[in-house]
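Here we start with a single chain on its own, the form predicted on its own, put down as structure tokens.
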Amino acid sequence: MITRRRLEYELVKHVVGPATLRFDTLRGELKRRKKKPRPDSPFGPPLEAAHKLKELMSLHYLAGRYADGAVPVAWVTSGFPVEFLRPFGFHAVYPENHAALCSAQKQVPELASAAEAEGYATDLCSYARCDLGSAFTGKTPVGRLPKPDLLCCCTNICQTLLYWYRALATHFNVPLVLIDPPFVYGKAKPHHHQYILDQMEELLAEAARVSRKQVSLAELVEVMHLAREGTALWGECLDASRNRPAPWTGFDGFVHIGPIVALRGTKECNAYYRLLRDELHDRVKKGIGGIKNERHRLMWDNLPIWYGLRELSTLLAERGFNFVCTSYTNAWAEGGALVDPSQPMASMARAYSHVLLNQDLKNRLSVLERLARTYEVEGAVLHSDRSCKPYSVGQIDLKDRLQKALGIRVLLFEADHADPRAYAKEPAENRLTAFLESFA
């Protein structure tokens, strides 16, 4: 029996949101037909792609707001194995993916005040004050985010997850799920993935137990064929950076990095990566760059610096600077590789331990070679993040040896990925155009 919320839920996700979201956005493109282009504009022409994009993040979002009480909901990290919960109908929501939206809205000082005003330290993470923050208020730009039945916690990019999330267990009174990789310097060992496995085996039991729901293993394969072919879809979308000029730039890639974060492993993220793929190709037959006047190409190192994308992008693209590829963006897309429906459990385990940050410098090292290389860059810029520690050690050893190994420029540049009380930004950016100016 499909009881009321359930059908709120269902009606909301499949029938009024779709209708209203396109709605708003044909009302918008009305109005950018008005609109006149500015002729000083340093961009390319927008991505026709990203008015899906929002239709896509918004509708996630609103069906959120009806999903406690009509489908098991698991707040996840954002790299945890989500696809072992997609076949037992959970609504995923991921809270990193909420706070980069709450600082792209400027909403983090506000929230982050009110997890520091409990006594979290303002060393903590942003993202994790902030997601706190909006727990304890319950404010959030996206309306309403809903309850969890679950918490997924998976500490292969840092540990400071594991505590958030312990809070954020105590705070909701919901169990916790932890899968927890060891560290891999060189290859992860025989025993590190059997060590994996039981816990995802422990993770399938608790997500049957929470959804009362039993699920096969032909629907966990196929929910792994879908994340696989989705990151090498997003893969694709940032090859097509390879050619001069680059059809859109990192920090496009940043926004874009959406889907492949919170909708993984489903039909509509795939569907929008295809339409986002096909937009590119056809930029770079037309040779349409990102930017109008792409004359240096860099790599930029770590999370973004959400609330100031506009201001550092224009910054960039002024003086004819694109960041071609980016190292975060490029995660997205090579763990994926390594799922092997074939292998479900095996390669699982394999994938989620030899992500970027749960790898040693040298694999650092050799990722940010190989994309200098391969994008064919100048120069880049390391972003050493007050809150994320553990992309941001050993940078200081990887500026050296990159410019040592292929004697390009490298500047460290400190911010925060989410929180501007963290970001000095006149100084900051004086040494930014410092460092651009250096390649005339």
Given for the second form:
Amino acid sequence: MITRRRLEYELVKHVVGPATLRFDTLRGELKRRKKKPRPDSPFGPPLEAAHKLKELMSLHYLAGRYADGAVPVAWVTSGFPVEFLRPFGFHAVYPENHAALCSAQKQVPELASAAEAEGYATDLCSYARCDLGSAFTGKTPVGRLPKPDLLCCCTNICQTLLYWYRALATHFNVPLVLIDPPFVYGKAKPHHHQYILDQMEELLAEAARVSRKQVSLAELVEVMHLAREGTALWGECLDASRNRPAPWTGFDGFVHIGPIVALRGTKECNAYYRLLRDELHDRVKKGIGGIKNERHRLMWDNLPIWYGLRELSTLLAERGFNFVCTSYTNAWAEGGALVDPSQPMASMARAYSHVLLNQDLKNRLSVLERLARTYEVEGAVLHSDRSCKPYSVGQIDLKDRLQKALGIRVLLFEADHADPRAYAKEPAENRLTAFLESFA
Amino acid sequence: MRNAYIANQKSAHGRKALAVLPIHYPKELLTALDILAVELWGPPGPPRGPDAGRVQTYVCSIVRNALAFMAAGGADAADGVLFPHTCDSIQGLATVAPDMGGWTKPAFTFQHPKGSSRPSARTFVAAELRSLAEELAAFAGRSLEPERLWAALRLHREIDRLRAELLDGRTRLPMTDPELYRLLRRGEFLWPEEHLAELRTARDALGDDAAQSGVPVMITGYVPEPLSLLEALNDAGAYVCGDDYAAVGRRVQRALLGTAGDPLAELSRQYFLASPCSTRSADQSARLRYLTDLFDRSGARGVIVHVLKFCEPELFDIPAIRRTFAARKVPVLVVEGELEPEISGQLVTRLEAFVELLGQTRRAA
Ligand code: SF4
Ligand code: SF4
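Switching forms now, from the form predicted on its own to the form predicted together with the partner chain, please provide the structure.
Full assembly next; the chain just shown is listed first.
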């Protein structure tokens, strides 16, 4: 029997939500048409797909408000094999994505302070502090996050996530399921691979228990196909920036990453990236750039600075610089190719252990070199992210190696991806400006 | 590093030496293969040498110092290095040093599973131990004989038994805290049998009557550095009666040893019987239970949490530790350090104030 809560959820997700958000988009479009474009803007025309992106992500969060009690809810880390959860009917919430949103909306200081008041040190990852603060206070820019029935953590990007999710497990008093892929130094050992496979079996059993549903392998494989296709489409979007001028900016890429993180393995995600890819290809054909005057092409390493995206992208665009590739957005395009639906479990184990942050620095260096060559960049900015040790340890060496191997200029840029309180804006911008001036 | 000692072990016994980063590793395997383990906890002080700045200042000083030390040739007396999978930062160091420069000799990793003891984790530990054993056997140039591993297991459990006796009998031990910790930490580089002999001598000093008269406190944290913190504590009129330092008490294996069968399987079984540790992301409630038990057993009046700055595994546990002891109305002092050679005057004052508070609590009680 379908419950009232379930009915509300389905109505919001499939009828009311899409209609309301579509209406909002149309209203916004009318307003924008009335507004004259700023002639002095250093950016190219905004991406049309951005409206659809807003609709898609807003609907995800809107439906989430009605999800608990209607469908099983899982809070999931960004590197978790979410494909396994979808056939069980879980509504997946991504706290990292939520924290990025909080940061973009300048709400991290308030939320993180709530966690700090509980004793969480300011030196801990700002995503963790922000989301814990949100969980403790119930405050969020998305209205409401559904309470989880299951916490799903994969340590393929960091251990921090596990400490953070343990705190969530205590707070919500719900089970925590873990996929702990051993770090890959050189080549993964056979028993490391087996360990991931064993954990996947444990995950499937736990997902079935919590959702009270059994799922066939065929259903899993179907989602894997979708996820693989989604990452390939995302890769095609990124690839468009190989053209000159790049049809969008690296900062646009940070914003448009939302669906591949939060909706991977769904038809909506893939439909969105088809739309975006087509628009980007169209812009390439017409010679429309993400910035009006692309003079220099750069690469970005590490997480974005969510609260400073607009200011930093303007600072760069005004001087004719564009980040045409970033290791962060690229990471979401790489794993998909390893997924082979004809070997579902084994290939998933391989794909999820061979993510960028779960491999040694030799591999990181080769990825950065490949990106720099493919996208023909003249320089790179390595964001030394105070919050993110796994991404940042080793960057000082990577900087030297990149400079030597490719003869490009590289800047180590110290900031924090989510907490503006750990960002010395003026000195940082001065350093960045001086770096850009060195290209003159 | 203990260069002279290592050189002597090599020439007198033909032993290879392995530098080992914190924290948990199967030392029994090394002993059985006649490999000397020399642990690298930093070393203390600021990072020195031309490679001092190769890791950002927002990473813990254990990792920053270790890289600078290794790259400056400080650990060259060792023939190889072992990186246990302790945290993101050590994991990073395990690729920075061998792959980007700073270490050219053999490098091994011991990846232990995170989280609670699931069946997958048990299978994995067994396989990881087997794999490490093979690699170390090739490094040592000898095969791993089961009888030698059993002997090593017995030797290390005997060491643990004595360490536990000294820590548990702290009140009756006529030693200052710095003296006791200096002794216990010699196990980080001494050949186990030599360490055992020293522990036995110390154990003989254990009397029947109280040898400590100060305020008893429990301490939990990472590594007792600098020792001047313990000196200051003693000077303030307190002593450590319950220890949960990751480098010390938390590594004391208290579980009984099996007696027969495959010694590698026993080593693996022991792994899951170890005290809960933040760096293994053990079940947090188990750690809290362990700490409250230790507190009750030790007769402490307050708790000092001594963490290293930027140490994520430990920092994440602090709120729960605070909450747990606050609910029992036990005073808690959180102290954060950076492997500095000496503690600051400000910290001395905080320790004194804390001890005074505990003293008043005692009088009130
Ligand atoms: S930002 Fe870094 S430390 Fe924080 S959750 Fe992400 S990967 Fe982990
Ligand atoms: S002090 Fe903490 S962060 Fe540093 S190496 Fe040890 S466990 Fe890792």
